[in-house]
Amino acid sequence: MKPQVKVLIIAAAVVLMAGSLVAETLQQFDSVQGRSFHADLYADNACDSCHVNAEPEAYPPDFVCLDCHDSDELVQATARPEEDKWQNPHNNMHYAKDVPCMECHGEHSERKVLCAGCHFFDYPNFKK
């Protein structure tokens, strides 16, 4: 079952994160590591919030995160000044909004931002 409620990312994120939770982002939940923000999902054993099966065998669908997170809000939250506007990771110069979330964000493991292959952009709020 997928959660029906959209996460209010901007409001929640700005208040919650404010630089404090960085180290806590990846946490141990029984046998798996996961994001601390998703603690509720782990408490409920709700693997099928993201994965197709209750017992995950494969990567989840590419844009499954957007079932809860709002793409436009994400774009807004990471907007950059006009001259750097295409460095917005959620709406960027090369791929616009077409980059699957998990290309930069891991749920069970750390990842690095896709752009780091060529660019030195700093994303201070990025949680590996």
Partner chain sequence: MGNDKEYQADRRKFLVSMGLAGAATIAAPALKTMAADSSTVWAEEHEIVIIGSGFSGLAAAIEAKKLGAKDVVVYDKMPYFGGNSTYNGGLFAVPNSPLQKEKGIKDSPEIMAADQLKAGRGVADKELLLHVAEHAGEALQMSLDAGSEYFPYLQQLGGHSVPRTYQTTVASGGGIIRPLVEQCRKIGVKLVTRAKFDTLIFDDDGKVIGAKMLMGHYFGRDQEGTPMNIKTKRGILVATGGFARNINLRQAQDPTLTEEVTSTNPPSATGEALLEMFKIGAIPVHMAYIQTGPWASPDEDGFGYVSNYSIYNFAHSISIYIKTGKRFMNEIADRKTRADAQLSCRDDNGDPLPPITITSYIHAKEHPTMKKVLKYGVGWKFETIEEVAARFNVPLEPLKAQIKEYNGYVKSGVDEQFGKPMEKAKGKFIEAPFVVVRNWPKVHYCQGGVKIDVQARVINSADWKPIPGLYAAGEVTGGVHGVSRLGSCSIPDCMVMGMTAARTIMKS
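Okay, that was the form predicted together with the partner chain. Show me the form predicted on its own next.
A lone chain is what you will see next.
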């Protein structure tokens, strides 16, 4: 294979990967913004898929998130090397596994990792 073809293939792969990352950001669903990976929850414009009622007044409780997301898998997926183990956002030295989901994850708007208020940890896979 010619070097120019390899460069074109690699460039196309990078563009596709960048596009897939962008696709995981906020998108508009009728009258509300939400995460593309939760698109199925917006299909019927049903706020009560996550919120306690159809006219939300507060963040959904954590058990709603944990109905679909396994906390032990999250802890494992965000685990750090032993010397940095308490930098795990899902199991850290301040809150252990009890950080409310909405402290870091915004469904309808971008959020920052709670730890970023005091620390400079890098979370490259965090989706704002």
